[in-house]
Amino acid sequence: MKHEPVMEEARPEMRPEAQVIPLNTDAADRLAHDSESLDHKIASALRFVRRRLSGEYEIDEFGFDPELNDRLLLPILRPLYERWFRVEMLGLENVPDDGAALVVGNHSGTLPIDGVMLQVGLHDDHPAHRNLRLLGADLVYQIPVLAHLARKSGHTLACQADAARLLAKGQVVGVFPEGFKGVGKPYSERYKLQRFGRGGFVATALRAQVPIIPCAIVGAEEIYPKIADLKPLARLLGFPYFPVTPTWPLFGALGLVPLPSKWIIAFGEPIPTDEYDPAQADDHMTVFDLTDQVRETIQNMLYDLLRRRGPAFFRV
């Protein structure tokens, strides 16, 4: 009698159904990581908003928003920092953790672009995350939208009396002395310093006491080459200057784009004031002898610089 062969059990291991693929843990820690991640952020986000709406946050008494500006403001500036001009930050620790310093920098560039540079970076690298008070040209005052950036950003106007209240706060405080004749000098110019004012910045530091820290800042005359200047249009505007670069106006809003070139930001040694008299900020004599070395010593310092950073478009 012929017999059926008798099929065996296929094994569990055989059996398509009963193979274990492994898991790969890392890449789900990951994805509950990312997840949990983006869940914190829109939450935060949503605080952010209704505490906007609803009026809960502070302002200080110049208009600062300090959660405005952490939230908003610093993020838009940031990739122009970090990969646009690739700033380099030199020198952080002449500037205090904390307490009050005047930060006194050339400025250059056509458009002010330095300024808010220098304040990001301090924010970002500087160990204390320390908040930059900018004092600002009665210009920007007088341009409603930017006017109210400014004072959410930090900035308010460029006067002693203003300088003298933040400072007195413990505030780190910058200034610009060449003002309009140092951002909108001609290409021809560049990392020439112009007149310092009449050192009203150095009687500021005198009267409050604090440090003065140079500040040098390369990079910045490169990224909109003045080559003329359309005067008749700019006594017609109001403006300080009206420039021409190679690419505005002959570009249009394309033109406004900032060139990319390499920046290098850098704070000096802080030059003491409370070894002088109070008083002494109304002798002109001491005035004017610190205003030429700080003034000398910026300018010896974006020699250095220059000469660090290389060709201003080809270094990463």
Contents of the next structure:
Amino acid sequence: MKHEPVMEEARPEMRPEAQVIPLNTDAADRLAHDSESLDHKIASALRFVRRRLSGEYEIDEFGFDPELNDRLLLPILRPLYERWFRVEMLGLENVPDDGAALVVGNHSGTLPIDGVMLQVGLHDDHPAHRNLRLLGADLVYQIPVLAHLARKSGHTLACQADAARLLAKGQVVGVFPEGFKGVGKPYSERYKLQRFGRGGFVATALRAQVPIIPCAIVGAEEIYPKIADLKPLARLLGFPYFPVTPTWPLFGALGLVPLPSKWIIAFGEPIPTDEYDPAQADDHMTVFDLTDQVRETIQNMLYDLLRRRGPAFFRV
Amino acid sequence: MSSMRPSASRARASAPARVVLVTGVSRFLGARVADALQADPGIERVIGVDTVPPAMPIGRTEFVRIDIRTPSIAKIINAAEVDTVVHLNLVTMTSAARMKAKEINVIGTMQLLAACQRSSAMRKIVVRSSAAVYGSSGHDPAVFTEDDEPVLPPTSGYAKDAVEVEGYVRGLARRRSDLAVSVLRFANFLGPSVDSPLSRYFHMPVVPTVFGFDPRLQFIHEDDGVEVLRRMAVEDHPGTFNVAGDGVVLLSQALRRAGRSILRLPAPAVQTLGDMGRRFGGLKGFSPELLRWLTYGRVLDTERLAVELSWRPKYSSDEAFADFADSQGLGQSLPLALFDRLTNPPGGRR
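How about the form predicted in complex with its partner chain, since we already have the form predicted alone?
After this comes the whole thing, all chains and molecules, with the earlier chain placed first.
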């Protein structure tokens, strides 16, 4: 219950477009302004295309391409975030404006769309527009197209070395400790946190001495309700599961359209790790205790958010 | 990966190198290193060995035509009282005669190291290895440090040779702990005079890339590579070091900067095209390792070298590539020219 006030405070800033509409004053003035800004937009878009064609852009050692991310990848995802899922972000003040932090979230939705929505939210709605660097499954980096788009969008492989390196560079790193157990769980088990692996994320945070920020994502469970799993087909394709949803594979590609559930993403109070000794990262007792604490916090946040949201569909 | 850490006991009185033996002197790297070393007045003799005579004049370097796969290498080392060996014989253009290359790489190194182990005058060995020892796969961490194990170790080609060579070098370092042994894992060389499978790949009229993958690449400029080898030969820096230009370049980015036309194909088709190029187009050494690298890429952490030498490569990865592209005349890209024509019509606004 202790994060309830946090949500109440954060609520008014949630939907920026709601405040933009009343500014509808002088129509002619706005038209002139629009065409000017349209010119400006076209020029800037052309400059962008030219830079892309000539290769004049910078990437970091993980392959993160901030320009491509800001100007192409995020704009593609934004309608999904703003209109389709109407994502509400709560407790953003718990994510620091600068410096490293480890965001730990619940994973769900059959396809890992929760990760990218979390990324869009932290970039668009956080005052410091932070880029979330997710730690993804190996599988992502085997799949053509997805492999390099994930890297260009700032994400990397879930391994200790990469996480430590990103945290040392003062980045916000996101991790879903449930992994495939979480994202691929059947609809009947929605919002029940799965096992949190071996607590590798806690060890990483302890070593790097960065705060752990628990994060609860409500809404992703309903986008592709997984009602069955075609295991032999999954084995054949080398995937961890082959989901059957009410619309997939029944309606073919149409079944890939996620259901428009209402989402809420909330960040809990950071759990500091600097009161521990970095050497305690090798102490299993400490690691398991902290893992359980994070897991319980997220589970409680999920229950609160579910009550707050009410039904998943047909609401704004 | 088992790598030798720079030892703390570096304070040992380092007598400067007097007689230096450079293997693989007839190839561009060997010739350039020999050239850099002979300019050093502290070095009495530079002896270059290779199986073929050098293509370019090598100045005061004494050339000895010898096959390092034979024990005759020991005779030279003893007769000339060689105290420093710079071993640059790793053959990376492998596909032409794979068996021969493997023999030169592995058997040659064994003979050379055996000779070094026996020699009482020997003080220092500098070995050119390759970043290929880390392999290349979708399971790799984003950045490799010298202590990282390869996730999928290389199973063929010169990458595997380099792994074996490093193993023998470590063995020697254990048996002769008085020797200063430096192992350098180089990223791919680029520069005005580089002719390698990679440079030829970039010269293809239409460059095939693997569909859906855009590897992160690093390059080392030939000047920087030579400088690192020179410093290693004249100073004492025992240990294993990654050597690469700063920063990272994506394959697509490099190709666009060099104005190459890109043809995105599934991996098997790229391999087939590479094989055909090898057979008919003089594209020697389009190996499976190169294809893996062009699919998944590889990035090295070069901090250890920078700290050890208090030095950073003059050329970053993208500058090394730019210098290579400019000097070898890779042109302006067609899409870019078209784009500029369309957005700036002659007699237009700008």
